[in-house]
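Just one chain is shown here, as structure tokens, and it is the form predicted alone.
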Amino acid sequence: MALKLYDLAAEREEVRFSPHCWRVRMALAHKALEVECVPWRFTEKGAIAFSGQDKVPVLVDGDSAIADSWAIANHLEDAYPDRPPLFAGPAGRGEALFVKNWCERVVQPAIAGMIVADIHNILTADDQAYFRTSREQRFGRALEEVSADRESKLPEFHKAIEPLRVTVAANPFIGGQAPLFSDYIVFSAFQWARLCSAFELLNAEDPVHAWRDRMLGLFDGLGAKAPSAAA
């Protein structure tokens, strides 16, 4: 039986746009398992009640059904060890948790402040009321006084993402010569980026710009040929 991954849909149902269920997908590549994608929007929680919360990635793996993209993670790791690994032993699977770490308070924070605007106008009528309603109280103002002026905010991100630069330009993976779950981490907030906004991120001569490149080829352009909003 083809496992199932509830997955962040925009308006349009093809663009899945949600940073932690692409990480998913990605490993989900990796150990090169089917999966079928079930779109799933803010205000549909009643569709994932059964995993006892209300956010997605929901991976339902025969008679368990998995919630947040770390555990899910986890659960492909330990299931499926005979697939290629998402981690690099033990103290890869904590080096991991690190750049989840860094990546959830610093990367995708930073990304979030430029796109969060473009977020609420790709979404159903029914998930801009939610998205306006939550995201303004974390913010504290209109979304769109988050997102103005986004092009300062780029020098500050660009350094931010300074020890990633170093990395993928003495390596081609942060995994080092091949992709492990710490790029897909990253990767996904950038791929979010990519198909919600067409406000560009990254200098072309940025070595990350030529990781996130190597990225999207990964599994037959699977990120490539995902729909964009932002086309």
Second form
Protein chains: 2
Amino acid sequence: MALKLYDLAAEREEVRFSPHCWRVRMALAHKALEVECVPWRFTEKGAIAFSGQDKVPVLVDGDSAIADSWAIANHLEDAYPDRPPLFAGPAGRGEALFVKNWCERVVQPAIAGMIVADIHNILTADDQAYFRTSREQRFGRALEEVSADRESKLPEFHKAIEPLRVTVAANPFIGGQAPLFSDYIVFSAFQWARLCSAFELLNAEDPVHAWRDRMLGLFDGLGAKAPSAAA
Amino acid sequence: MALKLYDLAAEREEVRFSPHCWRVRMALAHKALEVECVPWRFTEKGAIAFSGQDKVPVLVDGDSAIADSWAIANHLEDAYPDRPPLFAGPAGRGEALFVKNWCERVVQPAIAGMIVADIHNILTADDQAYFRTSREQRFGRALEEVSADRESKLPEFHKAIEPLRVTVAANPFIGGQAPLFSDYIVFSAFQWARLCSAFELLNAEDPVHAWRDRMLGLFDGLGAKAPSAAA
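Alternate state requested, the form predicted together with a further copy of the same chain (shown: the form predicted alone):
Zooming out: every chain and molecule, the one shown earlier first.
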């Protein structure tokens, strides 16, 4: 039975922009596993109720339904040990978790602060209402205010990603000579921004830009070919 | 032939406070390798000139002299493959490098900003002159000004180490169930502060505090037993 992934979609159904779903798309490609991606929208809570929670990604693998991108990556590693490894061995899962936590505490909030109004604009009407209410509650102000004057936030963002910059200036990937799940975690945050927003986060000469290009080209250009909602 | 480590010393010779030397001390203990630690001071450039550069740590292993803690850890991993591994396999070196870069770009500068005047005060007179000149050039102002009002810097520091906090709240170590070189890298920054300064960086209830305690207890309390210059 083919794997099935519930994958967040924009109003244009072919635009799949969720950073957490992208982690799983890249992990599945890394393991050369075929997957059926089912478009899902924020307000379609009923469609994934079988998973016992209300967020994507949800991966259906035979009789199992797994939610949460980290849990899914661990499932894939355990269930498909004969495929290319996503982690640097058992001990590597610990360090990948550090990269995940850095990405979620530093990179993703900074990117969200610059593109959140763009995300709103690509959603269906129902999702727009849900997104505005939930995110304005989180940020404590209007989405348009959050991402206003975003150019001024770039210097701080560029400073915040310095640990990534020096890492991918020294090696092609966070994983060293080849990408690991830790690369997919951080790449997916940048892919999220690329697909939702025309706002460019990176200078052309930034080593992170070159790393993002390497990531976009993996798996026959899986990331590069993804339909974008950005103008 | 026993390994020999040139190890930065305070005026009180038994106080060995360098974060980069601590990385090596912990890595040697991890591999259960005996080492002779030779006290060295900032101004004793001649004593390590044989290494082709002027900074410690310098590890002498047979005919080899290796400088730089990252190079030393890689040397130990390659030269002593039958001993417990410092990295999660070859791919794990990449992710450990990310942790190193995060520590050096985020953690160490923040700690330096709070303890730099204390470091100065524990040095020999010759080292004090060297340290003041070189560090005031780096910071662009007097050491005492840099670390003045340091209590006010703690909230930002605590926010900056959030990726570490959530990681060591989920697992005992960055390396997961057991420590890896990435743990020694970050621990050594905290050990540096502990041995130079009475200023407490961490709240007792912080999961990072509990992790630091676990690190201090490793190898029969190697870190905990280290002589401190702090009051």
